[in-house]
Structures are given as C-alpha cells and as structure tokens.
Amino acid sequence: MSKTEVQLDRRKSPFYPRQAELDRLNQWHEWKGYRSADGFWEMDLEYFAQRNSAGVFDLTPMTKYRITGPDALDYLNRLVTRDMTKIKPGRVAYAVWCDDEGQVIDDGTIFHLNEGEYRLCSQERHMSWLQAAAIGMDVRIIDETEDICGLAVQGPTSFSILKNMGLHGVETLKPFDLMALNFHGAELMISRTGFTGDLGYELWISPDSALHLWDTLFEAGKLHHIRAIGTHALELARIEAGFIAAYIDFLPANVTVRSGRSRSPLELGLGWLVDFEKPNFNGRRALIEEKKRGSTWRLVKLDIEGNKEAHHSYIYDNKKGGENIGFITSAAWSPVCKQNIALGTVRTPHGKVGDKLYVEIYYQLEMHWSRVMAQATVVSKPFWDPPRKRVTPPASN
C-alpha cells in the first residue's frame, strides 16, 4: 500500500460505508486527513444531478470551530472584515479574515447558533491563528470538526426531498437561514447554504446519526433522482456560481513566501464584505490605504469565445502584441450555460465590466497541441444564477 493510500485510510467520514457501496471509480483524495471522493459514477451525471435534480456532497472534512464566551461577538467582529453585529441568531454569514496587511487568510461561513454562540466553518485549519487573535479576550474556541458531520443537498428537488423527510419548517428558511430540529433523538441543524449557486441546503448532525440521516435522505429522494456527487462535479458548479476557492483562486496569506502572491478582499471582488464603519478589525488600516490608492489586482469573471477551456491561461489586453495583464485561475465549459467560462486575476486598471480581453489557450487533440487567442468579455454577474435559489418557500418538484 502506498503512502498516500495509508494516509487516506486514516480517517473516513461517518458516511463512508454508504459511499463505498456506490463507488464505481475508486478515485479519492485527502481533504484535511479525510477520504474525499473525486466522484462515484461519472462526473457529467453527478454534475447534472445538481442542476436537474439533487446532488449530495459530503461536507464532513470541513473545519468547524465552536466559538463561545462573553467576548465571542467582539472577537469575531475583530477577526473578520464583516460587521457581525448584523448577523442575528438563526443566520449564517459568509466572511473573510485577513492578516495585518489586509491580505486574505481564508474565507468561510459563520453560523450564529444561539445568542453568543457561533460556529466558524472553513476549508483550511486555523486554530493557531484563531487562538492568537483571541489574546486578551474572554472567548473559548473548540475544534469540533470530528464531532459534526455534514451533507450538502443541492439542486432544484432538494426542498422537495427534505419535505418528504418530514422536516417541518424547512419551507420557511430563507437563503442563509438556519434551524435545528429533532431527528429521531438527535439534533439536526439545517442551513439554506451551499457552494453551487443554486437552491440547496446543508445538513449537520452528530456522527452517531450519520448513516440514519443518509438512509432517510436517499429514501426520500429516490423518486427525485437524488445522487451522491464528488469534488469534480462540485468544482464545476462553484465556477458557474462565480465562487472563489482557496489554493485555486487565491493563496492564503499565511502560507505565501513571495510578496505580491496573496490578495486582499478588495482584489478578490469581496469589497462588499469589508465594513470600514467598524472601529477595528484585522487589516483595517491596510485596507483603508488600499482603497485610497487603488488595488493592484482585480478578480474578473470571463465569458470566453469558443469551447476550448482556458485552464492556466494568460490574459492579454489585446490580441496582437498585447500586454500580459493576468492569468486564469479557474476555467470550465458550462453545460447548462453553454458558455466557455473562467475566473481570473488581472492588473488594474484592466478588467472593468464590459472590457474585451484576450486569453491565450493551448489545447491538445490526438497528441497535437494547438494555440488560440480567444476574445473574452468581463461580466459582472455569476454565470449560473437561477431565481429559484432565492424563492421562499421554494417550489416543489
């Protein structure tokens, strides 16, 4: 057994026994010590489950920190750029946190569970940073990653499936709402959140009840074409939604070695998450200065001509003899949008909405490499943004 296989066998999600029964590909990777599936059947089938019915993704490896104590709110308000006083109990907030230079360390979601009680979820591990930021405050931070497992149920039939499970009250949840229910003696937390840009929910429960939740969910969804999905299908959906991902669209500031390789929230299109009215938060002074002088980089969403995906491509300001102004970070052909789409980062002042840029794409057909300079238009909205993701109560399907 290889070293990678040994590492992957160290920790399995509580949902793994059911996933193993479905697995036809045997393609797994390590996500913070857990086995996480690239896919189970075939990526296109899993992708379309999210867009046409319901896809279920295992969120268990996501890092989860319980934050409590008299200073919990003040602590989070200093940690993140967003004004957390506006996030009431029963709500979820998307947020970013920065170092003192205003560079993004990570993004994540903050669940306001009860008055003064929060859960911070993120892709990466951050206990050392969270503890350092807590110096001088009366706050308690507990890593509960292994104590809570989760499933993302995403797609147009997700609401109908949860309704079939008898989860009363789900119909009242607005986007970024959360609620807790009794599920056969266990607390089940449901949040109307997700990483697909579509109607969807996330279910959170203790590992002891994981298999019962899985079985009940899939029984309720069998007539709605529910399907387990892997990372590859989810990745395509998140690009269509215009969502950024750490280590793909930006590098966490606390791991970069070279200057200029990290990004600020203003450079990542997340200026709406920065509340300069707050008296103090990590990176505030640096971000104020950046706002005055202007940012160096700008995140762009690109609609690219043709159908050749622009993975790892350079971006130019014009077609012939143009200046290299940036590069693609995420790219895909969108099956539902019928568009060649990408996220990229370009030097300002380039990249304004409506700008016409060019992308240098290399592609291979039967071992023969070709090069094309494809025109790209900077767009403002997500590529996939269906109205159903906002409707409350959602339509039954």
Contents of the next structure:
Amino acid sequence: MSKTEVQLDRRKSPFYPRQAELDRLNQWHEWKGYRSADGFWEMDLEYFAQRNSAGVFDLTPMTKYRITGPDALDYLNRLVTRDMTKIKPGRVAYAVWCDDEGQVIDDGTIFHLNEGEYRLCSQERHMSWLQAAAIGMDVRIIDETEDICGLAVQGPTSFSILKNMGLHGVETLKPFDLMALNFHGAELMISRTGFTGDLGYELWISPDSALHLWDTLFEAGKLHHIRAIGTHALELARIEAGFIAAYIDFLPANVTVRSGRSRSPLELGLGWLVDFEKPNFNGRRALIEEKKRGSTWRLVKLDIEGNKEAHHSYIYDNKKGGENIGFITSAAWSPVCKQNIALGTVRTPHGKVGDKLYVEIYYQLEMHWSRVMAQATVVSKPFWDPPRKRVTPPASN
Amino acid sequence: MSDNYDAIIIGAGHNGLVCAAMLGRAGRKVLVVEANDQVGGAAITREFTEGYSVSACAHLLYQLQPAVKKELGLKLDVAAENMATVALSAEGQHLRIQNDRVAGVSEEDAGSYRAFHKRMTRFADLFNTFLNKTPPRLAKDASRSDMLTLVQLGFDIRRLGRTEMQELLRLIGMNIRDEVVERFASPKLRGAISLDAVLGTHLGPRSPNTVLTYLYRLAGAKGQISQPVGGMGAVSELLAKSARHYGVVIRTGMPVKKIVIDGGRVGGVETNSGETFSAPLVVSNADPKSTIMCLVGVKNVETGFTRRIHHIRSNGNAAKLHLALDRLPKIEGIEDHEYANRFVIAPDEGYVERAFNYAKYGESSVKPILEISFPSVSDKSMAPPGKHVMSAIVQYAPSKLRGGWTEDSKSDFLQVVMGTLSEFMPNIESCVLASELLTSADFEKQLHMTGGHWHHGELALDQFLFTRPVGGAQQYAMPVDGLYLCGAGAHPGGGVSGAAGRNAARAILKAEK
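Based on the form predicted alone presented above, generate the structure block for the form predicted together with its partner chain.
Below: every chain and molecule of the assembly, starting with the one above.
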C-alpha cells in the first residue's frame, strides 16, 4: 500500500527563515493559512520596541488584491463608502466596505499605485464579494497575496532605519503617502501606513527579495534597536491607537447568522468614512435610513479607573448594575499611556463622549476570583496619538 | 412641456399596457415607450409570409386575469373558447381532454383524472388569489398589510381542510412526473399533463416544482384555453386601446437606451435616438436582468442586489414553428371540425423528460414535444380563403445552444421538428407553403427578453412569490427610488395574464399614498 505524504504544516512567509532564527517562544497561530507568530522572544519587550525604537511585523498574510481596468475607480467607489475620486495616485486610503444592508464586511487599505491601478489590503479574504461587485463592470481582480510580502516597520526610529538603508525620498512621505523605488533590482513599495498609531512604514516587495530586504533592514536598524515582533505586541499597540479589528470589535457581516450581530460603519465610529454625497455605493440606502432612524450601537473608547483589564466585561450606565448596556470587545493596560483602556460597544443613546459608564470586571488573583465595578469615561481621541505620527519629515531618532 | 410625465413605462408588452392603463385610469399622465414597431411584446399577431398570420410568440390565451378584464372593461372577441386538448397518438388512438373529462382512457383513469383535476383547480384557485396580490415581505420591517396577506395565505391553506392542506404542501415542491405516474395508467395522459407543466420552462417532468408550474398554468381560467379573434395581437391592441382611452401616450419604434438616474432617483428615460423623457416614476416591463444590467447599469445599484439579479435563471427553451398550409394535414382519426382544438405531441412522461435531457447539455431535442394549433380553422382572418396556418410551440431548443443558433443549426432543428410532426401528420410536408422557425434566441433578439424566456426568469420555488424576481425587489419597487418592475419577471410570472402589470400599478398607487 502506498502512502502519499501530506504536508500538514501551514504556509510559511518568505521571511520565515529569519523569523525562525529569532524565535525563542515557539508560539504561532494561523492567519489565513499562514504561520504567524504570537511573539518571538519577549512579548512585552516587543511591544516596547514598537513604542520606543522600531518593531518589525510580518504583513505577508494580509490579503492583497490588485484591482485594474477601465472601471477600477468606479468599481472601488461603489465598493467602499468613502469617495475614492479624492485618492490620487501615490496615496493610500483607509476604507470600509458594506453589504447592501449597510453592514460592515471589513475594513482595509487601498493603495492607489498608478493611475487606475489599485491594491486593496485587508485582514480577511473577500474574493467572492469582490467578484460579485465586479459583475457588469470592466475590472480585473487578482489575488496577489502570495506574490507580495510585506513588513511593517513601526516606531520612533523607523524613519532613521529606512534612511540608513539608503531609501531616498522616504523623508518626503506624508502619512498615507506611498512611493516605489528600486531596491537592488527589485521594486520596493513603501507606504507611510501602519496599525500602531505611531510613526511607521510598510514595506512591500516580491518574495524573491524578501530575505535580502529583511537582512538590509535589520542591519540598518542594528543601532536603532530594531526588533521582530509578533501579533501580541501589535494587538496592544492597535488598541492604544483606537483601531478596530475584524472578529474582535466587529464581525464581518457576511459571517453573521443572527440579525443584529453585524455593525454599520456609523455604529463603529467610522461615519467620517461614509460619503453620502456619492450617488451610489454599497449600503448607501440602508445607511441613509439608519442616519434618519438613529443607530442601535455605538463603539466607544473607554478610559477605565484602576488597573484591572476589562476583558469581555459588561458595561452598565450606573454603579449598581442592572441591565447592561453593552460589552467590552478589546481591553488592555496601556504601558505607554499608563492607562486602563478598552474598546466597547454600547447601545445608543449611551456612550456619548464624556459619559461616565461602569464596567464589571472579573479578575483572578492566585486562583481566587474578584469582581470590581470600575468607572469608565468615554473618550473621543485615540489613547496613543503622538505628534511624531504626523510630522514630515520625521525627526531622526 | 409635453415631455414631462407622471410615469414612463418601458415596453408595451401586455403587462406594460395593463400597468399603463391602470395608472392612466387613476389619473396619471403616462407614456409608454416600445422598442418594436408594434405594441404587444410577446402577445402579437404578425404576418409571417404574405397572407398568412399567426400569434408570433404566445399563441393561446388561458391566463388573462378576470380582474384585469373587469377593471379595464375589456371585451375580447374569441374565435374558439374552452378548446379541448387532443393528445396525439401516431396510431390514431388519441386522447381528448376537456375540463375534468378525458376520453380515450380506461374508466379508472378517467375517474382519477376527474379527481386530479378537481384538486388541482382548487389549489390553482387558492393560488390565483395570491397571484393577484403583491407578495408579502417576510423581513422584520414587514408592514401590516404584509402580515395580513401572510395570515390570509396561511388561513386559505388551512381552510382546504386537513387532508387537502397536507396534499398541497406535499405536492408544491414536487415534480409532476411522480404525481402522474402514481395516478394514471395512460402514458398519453401522463405525457399531456407533463407537457403542460413544463411548457415555457427550462424544466423536465422530473424537475422539482413542476407541480407548481402546472398549477400556475391552471390559475386564472382553470386551464380553459381560448383563441382570440385576430390572434394574441388582438389582446394587446385591446389593452392599448384601453390605455389610450385613459390618456396614455404610446410611442413605438423607440428603444430605450438607459434609465436616467440622478442621486439614487430615477429622472426619466433616454432613447437610442437621444430623446429624453422626464418622469419621477419609471416602470420597466423589460425583464429584471436587462432592466438592471443594461438600462439602470450596475453602477447605480448595490452589489448584493446585482448578484441576485445576475443569478436569475432565464434559459428559454420554447421555439415557435409557423407553417403556411395549402390544406390541413391529415391526422389519423381526427375529424375536420376537431382541427379547431389544441394538439399536443408528448406520447408519455418519459418522452418529455428525454426531450429535456438534450437541453440540459445545451443541445436541442432530437424528439421534441409540441403544442399545436391551427388558428385559421376558427379564425378565417389568419389565412387566405381555403388555406390554413399552423402555430406550434416546440421544446426544447435552448437559447444557449452549444455552438450558438446559426442558419444551419436552425434548419437542422426544423427538419427534426418536421420529422416529429410527420409521425403524426404523415402528409404535412406536402401541405407546407412557407415556414418560419423562431428559437428562444430569436425571441431574445426580437422581444428583448433575456434568454428568450417566457417568464423573464424561471418559474421555480426559489424565484417565486417572496423571492421573485429576487429578494429586495419582490414588491415591484426596485432599490432605486422611483423605479418599478411590471413585467413577467416580477411576481407572479409570465403568461398573458396581466397580473404583474396590474399588481405593479396597484403597488405604485399604494406607495404614492
């Protein structure tokens, strides 16, 4: 009897050989079929690398679609809620896309590479929806997830590192700008984007040049305390930045079964991304209706008293409890802000900026459970929002 | 300005005319724009060769809704009423079916047919109530009248009594073949009923929900078939006359290029010749697919909706054969006066299914099924004195024929059809003076209906009632403000019934309140 060998391992990023050398924890998880690290050496210090020097996160598993064709702009403009005509070549747009009911399917970034040529990046896969949106339009959609690998280089020393690499012109990049340059014969695309709410860049290159890029980057960053980081460190940084994540702060509308479990962009605090002036986009009719009627949910950023992390907590509008008005979706103690922070979802009209809410936190100390009813203030700004994020050219650190 | 209207209707098919007349009657200023030079869409009479006329697509009337006739005060002259169906046998052992009677079968089969017909017409009557109503929404924002309609549907089904209710629920999703095989011994009877269930569809007798399509055919006139004087075009002319009486303007030879949409609202239509007409309301009698994909444009609608519209199944299979005859062909065992009836060639249910097999794979049937009439027998205006015409629906000739419909494939298919006819009418070839064969691909071109499908979309449970044409547009209003559907693609479906046109007009007037 013959046996066929079946490879049971997950797909490995082109950066994997270097990551494997650095890996001391052996903690990996699955991300869209790829092996993705929780952390490499010490998760808390990886986090601090991002905030105090530079952290390098492997973005390769991000889903990447190349969208081209005569109707590409019209196509994207109907797909997402924001006005894509304003996004010129060389710019990146954070965008959100909805189903016909105005419920969020996912968020992501759209890179306007060249006139009429776009790349859409998202955490989740969306080919079926993108194809449906292409019915009757002259566009080409190619999944190039495996053809492009990416590294996010984030933190105060990230700019200096790229400069050290000899990447000319990077100093002119404003937030959400992108540029392409020749990197030892390969095209390297650099965008001033990220998921940390800090100064940072994302580097995109073909897998053949992946290791060369990694080596050059780490060599250039040696004196700038560059560190490879895993998802755990990034997750903490994105909560501080007040960014939402699919499957954590919202469920993609196409995977929800029960009614009322999906969210509209208005309910996720993304109203600024919805341009009702556009004559048509997916979800427009429903969102106009929602605007008239009022939303059911509101996403809130909470500054919570004490230091007990409010994971999965119920939210109340008074200290006594009673009927809950919502729940926490992301929570963390923020080392850089020295703040107990969380993202949560509450029923309207609760959760206006400045509202004092209460969070029921259960925590464990030496096996014993305790409960605290902590006051939480609804804040409007991201918890972490340093000016260096916006300064161009960035300061050398 | 004469170019401003309250409503513009695209397509002067019978549903468009019914809708126009009803809106006109309610005092609206209505314009109907029709691509072809003749009103009527699929209900037209046309001279196909000098001196010989036929109903060029639909050829028999069995579904025109009494409510439409009554509300528009239509007085239709009929040349033949309650025509019997003759299920032909090559050996002359024909069956004659009329109402609940069938002759030429065993006593037992005749009794079974009586019971079957009684039950089916009862179900069809119940059904008919709902064909004449806007289907209720099932969404959580369903209105009070939606709920009432639903409750009534439930109540009407319950009122059939326990046994009959169970029977209806058992049958509704079933295929007609299982039902006829269980009830009847006579192959010809099984065949004739199977043919009725599949005519105009991309379904075979073993396909699911062919009991539903059979009931659909019975709804309206309990399956009684008639032939209007002057052919089906006369029905359309009458409707056009009624519409004009209510002030409706009808412009023919004016294909619409696009529906003008501004900020999510319709503003009117633009014709191929560049003329624009303004109206806050545009009602499309075109099929849902061409309405959205061609006239509205996907950029003006949302993705989920486009996907549902894109996936509407509308593969036409019904071809039309028109023959100019020097004399009536000889049919063994058929008396002269019987030529006024309707004839079917469907010797048994297996024959019908085998004919369908070809269509599944993009081929035309080698042994097709036919529904035949000789309109000139009851209506002398259709042919020169002493001469005759034959009009036949022939299945299956799929619109998406592998290799496409060419002159060659059409002439091959014509030979196949003539061969089948010759088995039942041995001298038919010698009677033919001229012939015309139209496939569903021709209908698609001539009548602008996607796939040349009679119903503008398959009559199947997943494209029926609450989900016709698709979810989100089942109450005639499309997801563009001011845009409605009034054609066969909307609830309840095709057939010259006028139900969709009437329901749409009622929905429009109700929404205005």
